[in-house]
Structure formats: C-alpha cells, structure tokens
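Just the one chain here, laid out as structure tokens, in the form predicted on its own.
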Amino acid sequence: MNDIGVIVLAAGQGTRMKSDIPKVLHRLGGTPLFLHALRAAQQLEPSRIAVIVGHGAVAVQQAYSGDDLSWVIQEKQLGTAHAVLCAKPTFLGFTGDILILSGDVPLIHENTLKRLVDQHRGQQAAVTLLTAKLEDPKGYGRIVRDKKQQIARIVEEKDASDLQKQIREVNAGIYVAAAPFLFPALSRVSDQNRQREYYLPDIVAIALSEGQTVANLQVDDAREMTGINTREELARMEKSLQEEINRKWMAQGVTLKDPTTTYIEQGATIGKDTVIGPNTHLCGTTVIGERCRIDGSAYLTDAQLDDEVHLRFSVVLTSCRVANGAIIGPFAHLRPGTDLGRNVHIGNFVEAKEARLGDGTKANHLTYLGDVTIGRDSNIGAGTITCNYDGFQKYKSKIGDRVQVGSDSTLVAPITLGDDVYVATATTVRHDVPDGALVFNDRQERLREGWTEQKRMKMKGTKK
C-alpha cells in the first residue's frame, strides 16, 4: 500500500509471564511473538517500520535479522501513547497513514490489516481502530458508544465503572492513524488516570474533540486480536495455532496419524502423500518431501528430507539433509552438517555429525560417524568409531567407494581409506590405506581348555 508506515509496540516486560525473557520473545509456533505481528504488517509493503523496544532491547533486536526497519528505544515505559511518540523522529516528513499494533498479538492476519487500512481511508478518518466482541471482555478497554452508536470513547478496564465493564465490544489495540494527526495528538495525551500512564486509546477522544472522524473495523475472529499476557494464555494459543497448522497440512494431502500429538512449526513444509506418526515434532525450517514416512516420536529441527525418505521410530535430526529413498533409525541421531545420499541406511543407535555419505552406503548398528566423508555403496560395520577429536582439535576422515569396514573397528583421524578397501573386524586404523587393500591388526588368539571349570572351583574355595 502507498504511504503506509508501521509501528510495532514491543517494549514491555510482561510481568505476568513471570519471566526474565521479554514477553515478545516468548515463542508461538516456533517464532517470537512480535515477529508474527511484524511479518503480517510487512505484507502491506510499508515504506517505514519502527519497532519500539525497551525491556531486553538487545535480545529483541537480535531476534530479527533484517535491516528494513528502525529500532526505537523507549527508555522508560510510561504507557503505549508514550511508546508511539518515541517513534516520531522515524516519521519526520511522513504524511501518510501509520498502522500501530502490539507485539503480543500474534494471530493478526494481513488481510485484516488491509481491511482496516481500507476502512480508514474509505471514511477519511483521523484514526481507525480494530474492535471485537468478546464473551469475556475482562482486561480489555471497552468501546463506549453514543446514542447514534458512534464511538464516543474508550475506557480502560482499570478505569471502567461497573456498568461499563458489562460492555462486550473491546478495543483490540490495533490502530491506523493519519500521521499529521497522530503525533500532535500524542503530545496532548495526559497521564491523569489510575495507572499514571499515557494511554494510546486517548487519541480517540482527542480526535472526537476536534470533530474529526473516528472509524472502526470489527474483526470476524476474535482470536486475531487476542493478546498474550500469561503462560496459560500462551499455551492455549499454541494449541489453537497447532490445530490450524495441522488442518492446513492435512488439507494439502499430508496424513497425520494423530494430529493431537503432532507439532509442526510455521516454518516447516511437507510434501503430499507423506505420512506422519504420533509424537512428531517438525521445528524451524524443516522441509519434508513427498511420500515420506515418519513412524513417530521423531524430532526434526531445520532438517531437509527429499522424497520417499523413511524415518523409523524415535530419531533426532538437526540441520542435516537426507536424499531420496534413505532409511533412518530407529533410535538414530543426525547432527548438524550431516548430508546423506540416495538410499543410504542409518540404523539403530548410529550417530552422525558433519558426515557425508554417498548413495547406497549403510551404517546399520551402533556406530559414530563424525567429520567424515564416505563414498558410494560402502558398508560400516557395527561398533565402528571415527576418532575425530584428540582433546584439542577435530580431524577429518575420508572413506572411498565400496569400502567394507568390519565390526568394532576404530578409524583414527586424520585418515584416508581408498576405494574397495577392506577393514578387518576389530582393527584400529591409524594410517592411510590405498585402493583395494586389506588392513588388519595382528592379534594372536589363545585357547585354554577347561578354564571355566577351574575358575568355578577356585571361586568356591576348592581345587579339583
């Protein structure tokens, strides 16, 4: 939209959260609360954005990586009107309309914001506010209307009379105001109230006193304007959001065997005909391809799965990539930097970190693969360990194509095994091995017949 600015209020501590973390940094669907509101507003393509920060300002700024907005410090939290007034320098010379929204209202939709702006401009209003009707309006400012049902003023909960508290229409705390009206009006707001704060809703009364138009848009779904002030409210909203996210993916062709125990963050994507079992978490920017199968109790963070990948029961994947047709688990752990080729098998109690495995390679049992590159069609036997750390720094290993590593082998990095190498069972490899070679350690096998019976007799205190 042309000539639109945005102010996001994110300075409060949120004392009812009982947290050292700023309220707007608590996460919903894996995303800090204020980023939900900010991203919705960014869809309007505003020419200027200011985010007001105060408590935990540095942490809030670090949560956003873009450079398309201005950070405004509210040194003292003196109320919402004071917070918006702090953004005045950011909007010097700006003559358009300014959208104001709270950083703790995460479910606001961009379409609602567009409708609010359209309503404001259609009525040529000085200020337009979003309202909603709630069954339980406790905690919200009430919309007081005159005999003609026009907005007369807004009364905050703490300043409302018993009669006013019965009003169900409430102020959502989201406004659009003409910049030439907004900042002069803010300078006139008084702190003569029970809280001794400068209330942003008072600009409505100022506009009316000047004979200017005050408009409103009533939101269809009250959840859009619901703020979060407590952990309980956060949990309820998380559940509501998860139900919405899960319905979306099921509508797009994904099977969730138990939606009530499936947690999918907003940044995750899933291909059609994928089947996801119970107790699965898809976090961050996880990408799941088509026709994948996740048996259950999986925890994926920023992972990428191509098509037809099978995750068996109880696996953890973090910042890794798995190519088509691979089978992982059960009880496997893929750590950051792992990159698995097509049809790779990673079995039970296998851990991989910064490991790159070529197509068709298998490590099916009890193995640690760290800082290693392995070629195609190799087989890593049970109990194999790449020893990549000497207590001071990490070292890399390279294993070629079609290599067979016997069980209980130890590969001491830095080391290179060529193509077609055989590593005998229980071998410790400390030096590079050329293509096609067999590497083994000499260990003499000894036999003592009758040893068990002699041991038993000794333990009983008798000799045969």
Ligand code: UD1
The other form holds:
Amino acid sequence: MNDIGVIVLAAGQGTRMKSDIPKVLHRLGGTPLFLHALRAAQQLEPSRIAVIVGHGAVAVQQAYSGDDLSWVIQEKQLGTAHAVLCAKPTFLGFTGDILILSGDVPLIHENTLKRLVDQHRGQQAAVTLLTAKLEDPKGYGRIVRDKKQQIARIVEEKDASDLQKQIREVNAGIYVAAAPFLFPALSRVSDQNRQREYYLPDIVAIALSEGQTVANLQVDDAREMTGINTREELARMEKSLQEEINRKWMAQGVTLKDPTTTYIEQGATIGKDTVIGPNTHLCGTTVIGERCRIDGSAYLTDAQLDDEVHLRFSVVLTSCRVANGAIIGPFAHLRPGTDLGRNVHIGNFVEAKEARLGDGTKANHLTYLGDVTIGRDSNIGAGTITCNYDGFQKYKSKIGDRVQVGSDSTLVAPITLGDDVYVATATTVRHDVPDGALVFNDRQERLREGWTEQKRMKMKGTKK
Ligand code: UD1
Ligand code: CA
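Please supply the corresponding structure for the form predicted in complex with the ligand (the preceding block corresponds to the form predicted on its own).
So here's everything in the complex, that chain up top.
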C-alpha cells in the first residue's frame, strides 16, 4: 500500500489487569498482546512504524527482536491523544496516512486494516474510524451521530450520559488519519473530561469543526475489535482463539480427540493424519510431522517431530528433534539439544539432555542421558546414568554403535566407549573402552546361608 505509517499504542499499565507486568506483555496464544496488532499492521508494508511504550518500556522492547521500527517513550500516560502526539518526531516530513492501533486489541485482521485504509482513501477523509455494533457496548467509547446520521463525536463511557450509554455503536480504537491533519489536530485536544486525559477520539470532533470528512468502517466480526482489559477477558479470548486454531488443524486433517483440552500456539504446525490426545500443549515453533500419535498429557515447546513418531502418555519435550518412527514415553523428558534418530525408543522415567542417539538405539527405563552421543542400535539398560557433572564442569560422553550397557551402570564423563562394547551390569566405567571390549568391575559376591532367619530372631529379641 502507498505510503502508510503505523502507530501502536502500548504505553499503558493496564491497571485492570492487576499485574506487575505491562498489559501488552500478557500473552495470547503464546504471543505478547501488542505483537498481534503489530504483526497485522506489518502486513500492510508500512514505511514507518512507531510503538509507543511507557510502563515497563524496556521489557516491552525486549519482546520484539526486529529493528524495523521506532520505539517512542511516553513518560507519563496522559491519554491516547498524548501518546500519538509523542510519535510526531518519527513522522517528520511524512505526508501519507497513519494507521493507529491499540496494543490491547489483538485479533484485528490485516484485511480489515486494508479495508479501513481503502475506505479512508476512497472518502478522502481526514480520519476514518473502525466501529462495531455490540450487544453489550459497556466500556467502549460511543459513536454519537447527528440528525442526519453523520458521526458527530465520540463520547467515552465515563463521560457518557445515561442516554448516550444506550448507544450500541462503539469506537474500536483503531483509526486511519492523514498525517498533515493528525498532528496539528492532536495539539488542539484538551483534557477537560472526567478522566483528565487527552482523548484520541476527540480528533473526530476537531476534524468536523474544520469542515473535514470523518469516515468509518464497521467490522463484521466484533471479536476482531475486542480489547483486553481484564484477566477474565484475556482468558475468554484465549479460549476462542484456541477454538479457532483447533478448527483450522482439524480442517487440515489432524484428529484432536478432545479439542477443549488441546492448546496449540500460533507458531506450531501439525502434519496430516496425526492423532492428538487430551491435554496436549504444542508451544512455540513446535513442528509435528504426519501420522504421528500423541497419546495425551504432552507438553512440547519448540520441538520437532518427523513422521510417525509416537509420544506415549505424559511426556515433556523442549527444543529437541525426534526422527521418524521413534517411540517416546510414557513419562519421558527430552530437554534442549536432544536429537533422536529413526526408531529410537525412549521409555519410562528417562531424561535426555544434549543427547544424540543414532537410529534404532533404545533407552527404555529409568535412565539419565546428558551430554552424550550414542551410535546406532545400542541398548542402554535400566538405571544407566551418564555422570556428566562433577560439581564444577560438564563433560561429554561418547558411546559407539551396537553397544550394550547393562542395568545400573554409571558412565563417568569424559568417556568414550567404542563400537560393540559390552558393559556388564552394575559397572562404574571411568576410563575409555576400546571397540569390542567387555568392561566390568571386580566385586566379590558373598553369600551367608540362613542369614535372614538369624537376623529376624535377633530383632525380635530387641523388641519391647
Ligand atoms: C479506548 C478509546 C475508546 C475505545 C476503546 C477501544 C480513548 C480515550 N478511548 O478506550 O473510545 O472504545 O479504546 O478499545 O482512546 N495508551 C497509551 N498511552 C496512554 C493511554 C493509553 O499508550 O496515555 C494505550 C494503552 O496501553 C492501550 C491503548 O492505548 O494499549 C488504549 O488505552 P486504554 O486505556 O485501554 O483505552 P480504553 O479505555 O480501552
Ligand atoms: Ca482498552
């Protein structure tokens, strides 16, 4: 679109959230609130973007990694008109139209923004508002129209008369304004109202007093313009966003056994014919392949599963990759840096961190694999521990192909076991083992016949 600028208002504290962190950092679908609005606006390819920050400014800035926008500090939150005015230096010499969005209105769609700009340009308006007709308009600024049904001004809930409060047409808090009109108009806004704030919607009356055109576009789906002011509203929107995301994946051929307990963040993707059980969370940039099975109670963050992976009940996977045909769980924990080959089996109570396992390798019971590389077709017995930490530093272990590690073994890193090594049960391995060798600890096994009975008799004697 032709020369469009964007201003996102994100300086407010969000008092009604009762929170120590700024409202716009509360997450919806895993993404901070203000980033939703910002991303929608970015689809219009604006030439300049200003984000107005104040409360928790540093934290808000840290939540965005790009460098394609200007951060504008609004020291004191004197109102939405004042907030926009703070962006004036960013728009010096800019003569296009400026799209203004609220950081707390996350579901706004790029198409609606485009239509708003089209409407504005078609009408050659000074300012164009996004409006909606609501069943329950409480809390929103009301659109007051004159006898000819032309917009006359906007009155805030707190300033509205009882009669005005009955108006169901509301201001969505999203506007397009011509820059040459906007900044001079903002300087004329006063704070003579109940809240003693400089109201951005007052530019409507100012435009009309200058004989300029004020236009509006009504949104079809009121959800798009719903603002978040309280935790309850946030939870309600999260639910409805979740339903929308779930419907999208089901439409693309994913089975969700219980959509009401399936939480898929916006950045996650799922392949066809994958079946997902109850209480599954797919967070961040998690990628699930085709024909996978997730039995249930799974918490995945930035995880990558190839095709036909089976996650059995109750697993936590974070920043790891799992190749085709692997079976994980039940009760397994794959931590960052874990990379599992094809048909790997990770069983109950196994924890892996920075562990690379070759195709067909198995660790099925009660095992810790940390900072280790294991070749293919090896078997790690129950209760094996890679001792990767001596209290000061972490060390790496390397285990070859077709290695058999007997149950209850401890491998003290740094250590290398060659291919085809055989570790006998209950061995503590402290030194490297060459290919094909057996390693075991010499420990004499002793036996005392009748010992248990003698012990019992003795204990009975000591009983009072
Ligand atoms: C605002 C509108 C109201 C509209 C509603 C739609 C005003 C005066 N009222 O009310 O007509 O119906 O949005 O959601 O604009 N902010 C700043 N600096 C400030 C004040 C606010 O950056 O000094 C930011 C907030 O962080 C927020 C946004 O502006 O992201 C809107 O402010 P908020 O106080 O939530 O306005 P509403 O009362 O919802
Ligand atoms: Ca609001």
